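The chain below stands alone and is given as structure tokens, in the form predicted alone.
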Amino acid sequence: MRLTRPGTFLRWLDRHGLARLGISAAARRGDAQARLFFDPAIRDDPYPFYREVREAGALVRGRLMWSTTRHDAVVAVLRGEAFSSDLESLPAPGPIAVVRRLGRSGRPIGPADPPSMLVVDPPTHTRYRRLVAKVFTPRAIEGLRPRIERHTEALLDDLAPAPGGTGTVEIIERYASLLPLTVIAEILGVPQHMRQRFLAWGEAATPTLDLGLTLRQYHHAEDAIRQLNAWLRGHFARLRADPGDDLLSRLVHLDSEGERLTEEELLATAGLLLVAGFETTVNLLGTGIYLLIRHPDQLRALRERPDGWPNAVEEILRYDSPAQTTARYCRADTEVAGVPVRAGEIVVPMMGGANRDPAVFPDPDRFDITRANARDHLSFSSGVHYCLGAALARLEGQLGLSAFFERYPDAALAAVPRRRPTRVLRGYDHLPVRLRP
């Protein structure tokens, strides 16, 4: 592979070509939190080793990090005032701090990049919260329903068997993947002959919230996220000179108290919207589709209960979480559930292992749509950081779940479904579905 521009080398080596060799270097010396990274049983099955996890302590460490699985710690990490999601921020050795400095210059700017929510810290995070909170709103997203249901009744049309036929569908390709898809391209004021662009642009992009990419998979992201960060300036241009009914053409224009969002802060929201909001959402709905299928007695009784849909879609988010683990910085010594933390340490929160805790949610391990407690799961994260799109989240996987069951109440699994090969968002890439009216 030919690389095009000398940053990207660079920037790949800052953020993933360093981490693989420590990582693997870890693994090679007996580290089990190395397993995590590169581990594919790990990646198909990873609760029993967020049990080892819980089971060894509070807080674990291994030889580059501190990882932790339980519900108490994980909180606390998440909500610290020391800790930080700008990793970029974290002091770094002098030949470490120059590839970072050079790597920055011409830098696409991606989900996980500076300026994005998801990696910046308060003052900064709170003054881009609070602008972009003005539009996304609970009236705006609960606005969207109608929307929503129009287009899952659409798309649930579409996968009518044809006479004939062997009803089997490819369900997060023809539904899972395209109602999430319609409705992010809706907010974002995406034409609708760019929408299969931005599919791909997305899950190009999606597996750079990972640790540890090749050179050649870091390569592939960058450029569609170049690619969409380009569409996108163009895009601005045109909502400023013609506004749609969408919510970006609002955040466009957004000038609250004299302070508006900047091109980058833009682009990085769009590129967020994209890759979290959708990827969490075809996640929630492929997995969804599948445990209620596995589940046949959950199922009659949502059947026979639909008010019990909103605690289902919490138990689904609980027992395998769309987003499964984070990371964070410490800033300043402090302490996590009696445990020392120094500055400069690095701590993974794991929220799918903190799910299954079993100190808050008694028989972790049952899929339970009648949890009481169902919604106490972390998938959303927790403090500053918690998701800004969870109610969209939320709205679509009980619409889309509802719906499609309503139509298929008996769906059955139509061969073995296949995981997504990234480790911080889990969900299938393939799961084939027998559709029998």
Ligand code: HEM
Contents of the next structure:
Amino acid sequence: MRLTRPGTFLRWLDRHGLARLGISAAARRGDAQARLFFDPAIRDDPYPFYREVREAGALVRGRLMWSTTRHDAVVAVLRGEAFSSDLESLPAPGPIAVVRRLGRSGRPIGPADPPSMLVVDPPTHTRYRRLVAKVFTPRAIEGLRPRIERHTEALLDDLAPAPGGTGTVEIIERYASLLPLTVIAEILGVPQHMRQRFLAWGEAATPTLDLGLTLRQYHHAEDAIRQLNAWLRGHFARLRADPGDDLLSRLVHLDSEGERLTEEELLATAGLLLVAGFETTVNLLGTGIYLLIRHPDQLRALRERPDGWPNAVEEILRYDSPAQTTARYCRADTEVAGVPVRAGEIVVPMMGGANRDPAVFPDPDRFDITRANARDHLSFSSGVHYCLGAALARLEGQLGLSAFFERYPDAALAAVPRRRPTRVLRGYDHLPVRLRP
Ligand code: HEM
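Please supply the corresponding structure for the form predicted together with this ligand (the preceding block corresponds to the form predicted alone).
What follows is the entire complex, opening with the chain shown before.
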């Protein structure tokens, strides 16, 4: 590994290092919530832990933060005006404030750094969101359908088992990750020859959405973000001179009533679209393939009633969400479900837990593609930060999964799958599947 820049070290310390130290100290002192971040058994199956939290109260206080897995309380936090996504503006004691200030200089613009819309509050957030929503319209997303279908078919062709071969493929690498990558590359107008580099940058930068990275992981992510920034600056210049029919070209050319995104804001937005839309959707496809292989009766029902696919995708999102948790800090004293929360405290709404709340979803641990209210899940968050790409993710999920099982109805697991090491993002990074055409 190359030597870490002092700025990179300070940023890591502020964003991840101190959190790692604090959480591991709390875990050693028996803090139940800190286990979520370290205990491999909870990573593999967090649902019993979420149940414990829910049964302990609407909002449960640990040494470092509040947690909630109750559906109504998670919604209240995500929609509450007292709660901020801008964790960088959380008042910090003197030495941490100094580390934070020093770390800002020379920082590349990452998907989870301001001015990324994910981590800014209204009214700044409102402006970004309004501008980006002008090009990310339902019509534009629906317009991507034929291209997504084409890409899906081409990727499935490539999976065809060779005569005499075992027919075993690594479905995450060969399908689940390539489909979202190709779609985002289309949206951002990334030329064909750059797509592998783009995949590598996206994979390296995505862990910055997680908490508690090691210095090595953070260094690797920041390196990739720096290279992505440099390439994107040149890309914007090319699109300004010669726009394509992609959404990024339209974003670069936005200038209604003198309003457009600055170069920094464009960098943050393009980086965010890449990472927010990438691994989350990979996990939706990977988890969907796994769950449907494990529930052949439900797959059969979908074969008989293909109009059930949209609800099946909602149930996959509910049952094992690609985005399990997020974080907010409380800006002003408030109450959530009758529990007082003080300004400066951190609350972790656990959407993965809210999605199994029996008060909303009867028999919540049962995977049921006909569940009437599956769409009430919180996997796309709620409130002002509700996922901008939800419609696109749903479309990719429906087209990607239905086409896969239409082509390979007898797909079977070829080995025990492996979970990703991340905690916020949940899915498989290794899912070998045996295909029989
Ligand atoms: C299954 C796939 C996906 C899941 C589960 C997911 C989940 C989420 C969640 C939970 C948030 C909000 C986080 C918070 O409240 O702190 C979010 C925000 C966002 N997502 Fe997604 N996402 C998915 C796919 C996509 C796609 C395909 C795109 C675009 C290409 C996208 C773009 C965004 C953006 C731009 C935001 C920030 C919105 C804002 O802050 O106003 N996502 N996503």
